[in-house]
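Just one chain is shown here, as structure tokens, and it is the form predicted on its own.
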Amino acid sequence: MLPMIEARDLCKAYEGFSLGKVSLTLSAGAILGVFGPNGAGKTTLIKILAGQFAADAGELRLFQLGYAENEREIKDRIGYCPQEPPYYPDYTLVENARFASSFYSRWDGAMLYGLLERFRISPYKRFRLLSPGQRTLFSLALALCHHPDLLLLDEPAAGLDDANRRFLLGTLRDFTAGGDKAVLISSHVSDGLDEVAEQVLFIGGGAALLCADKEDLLARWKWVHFRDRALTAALAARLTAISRHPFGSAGLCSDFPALRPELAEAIAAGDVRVENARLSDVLIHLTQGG
């Protein structure tokens, strides 16, 4: 299946920040988690994807297209909910949506009025007078009801509840479900969107420091617990972020297919246990090392 986004060593830099040689590819039926902590470059990622940045350096492409010639189709093609939402304060919400609908070429007015009263806000609201929940689910409804390809959506969680959380997830799901359009989501992970990544690109510094298959990457990443003298000098020694606990001490293995024969013997006795790991832990030790 043709990709929806292939970036290669994608950088920009300003004053205070550099985002250097990101390089990624999301095909259609895909949701990409991209996970990091604050300042990490998510949003700077976000916004070359987008379009509202041009990158100094590196390969992009949307759709097989390049942004250069192609702008306006791609844009059309594109669900975009920013982090900061630059909407019209003083304007209604149904002023804000009739100047966004001039950009797309399948707005649907009906579907962004059923979304919002899903949402339990009323479309003459003005934009000022909303909460920062809703401003991100006016967003949401303003970047699904142009029916687009290809969601790009920055902190899409922030301020929501958990009813509204749940619905996101359920809507994210459901987007892609077909197979012909994709997500890709910037999140912290602890807001709970890395249940629907599928793909998992972690960034930090403004360098990408990992890209993987989700299952795959927790599939290798693991908590090993074990007891005083379970474990050689040598095997401890493949385990990081080691920590003492009353009955023993843990520590995060990043390849436990490898490690698994060397303590079969100890699992058998009850020596070493092992735990899934979190996104979450893989991050902190990406980013922190520890």
Second form
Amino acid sequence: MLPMIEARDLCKAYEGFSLGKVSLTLSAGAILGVFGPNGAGKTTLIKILAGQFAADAGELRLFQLGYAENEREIKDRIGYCPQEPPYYPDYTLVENARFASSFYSRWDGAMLYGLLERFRISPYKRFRLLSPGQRTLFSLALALCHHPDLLLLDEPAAGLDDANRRFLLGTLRDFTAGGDKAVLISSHVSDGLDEVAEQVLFIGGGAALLCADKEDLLARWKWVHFRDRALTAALAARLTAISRHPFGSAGLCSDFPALRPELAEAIAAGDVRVENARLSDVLIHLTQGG
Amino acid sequence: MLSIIRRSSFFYITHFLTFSLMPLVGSRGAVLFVFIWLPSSVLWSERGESYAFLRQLPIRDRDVVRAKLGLGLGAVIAYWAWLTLLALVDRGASAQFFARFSLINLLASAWPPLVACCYLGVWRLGARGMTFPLLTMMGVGAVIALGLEMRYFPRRGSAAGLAAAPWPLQVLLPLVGLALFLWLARLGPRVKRENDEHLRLP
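Could you output the structure for the form predicted in complex with its partner chain, given that the previous block was the form predicted on its own?
Next comes the full complex, this chain leading.
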């Protein structure tokens, strides 16, 4: 399957921040979640991918095209939902949409009105009068209504209520269901968008920490709960983020399949219990070492 | 591109209409009014512009530059044509008309590069960063135009000298002005691409 995004060693430096050598590939039909703490570089990465600004170094191709020669063609196929929607504050939603519609080749006004109705937002309201959540929803509607092949969503769940968050998750699943479209979302893991991500890229301190298939990642990272003296010192040393609790200790294991044979006996005896780690556990461990 | 021009043209139209009426009531500083209404049009239209939104849309920086500078150039050419028409109506095809036409022509040579400089400044420093320079330009333009109105400036001197300029200069100076404008316009996309300040939200 042809990749929708091919990024290699993307770098961008600002005063006081730099994004260093981030590489990723996103194929059609996939949802990639870019997760990281505040100030990790998620927005910078997504802005580079959306063509908001160019990387200082590295290679970027979307739909096998480069921005330098094919900016219009690429942007016509991208639905970008920025963290801070930049629309004209004194224009109504209709006016903003009408302005945008003149640039897209596959604009679908009926779809926009349908989405706004679904979100219960009046199209005749001025953009500056919308709540933060409504701004995100309008941004999402604009991103969807020109039938893009690739969605780039920067923290789209921020400020959304549960119903709209659920709608967003469903929309993302439907969007990629045909297998010819892809989604890249950046988010804090706690936003719940990790549910739909099939691949994950963890970013911290402006660097890519880990890029993997989510199922593989969660199969490798496990919480190991063990009674005192149930593990040898050598086995315990292979766990990280060890904390004590009333019935023993727990530690995070980053390669459970390799550790499983050595724990088999203790698991069978009931001295060790294994629990799935969450993406946030992995992210916190990678970014803070805790 | 038309959407961008349509959106940006509101302040140009209102300013143009206001200032183009002033020569009709006998204002002497009309050729200098450009130094008031042009920076003002740029300032107010650009303060409401969202380049981050434009960057999101399938349009190249080159086309945005073309739309913005095209609008500015169109406005100053329209003002030049309007002043020339007024001079012709006022004086007929006389020697006095040609002297006035010469003055308009030579001063108008500076207008296209001025338009380009205003926009390059906005793309380099952002609309907020350019507020003070543009307001200063408007203030200086207003003082000079008003001074001319109240005859603080000698009737003879630089203005009279310009009016009597030989015809090759009459042709050369506007051409130099246009060449400078085109050169600055070519710099536009690069200045936009290399600076992020103008991408701040309005």
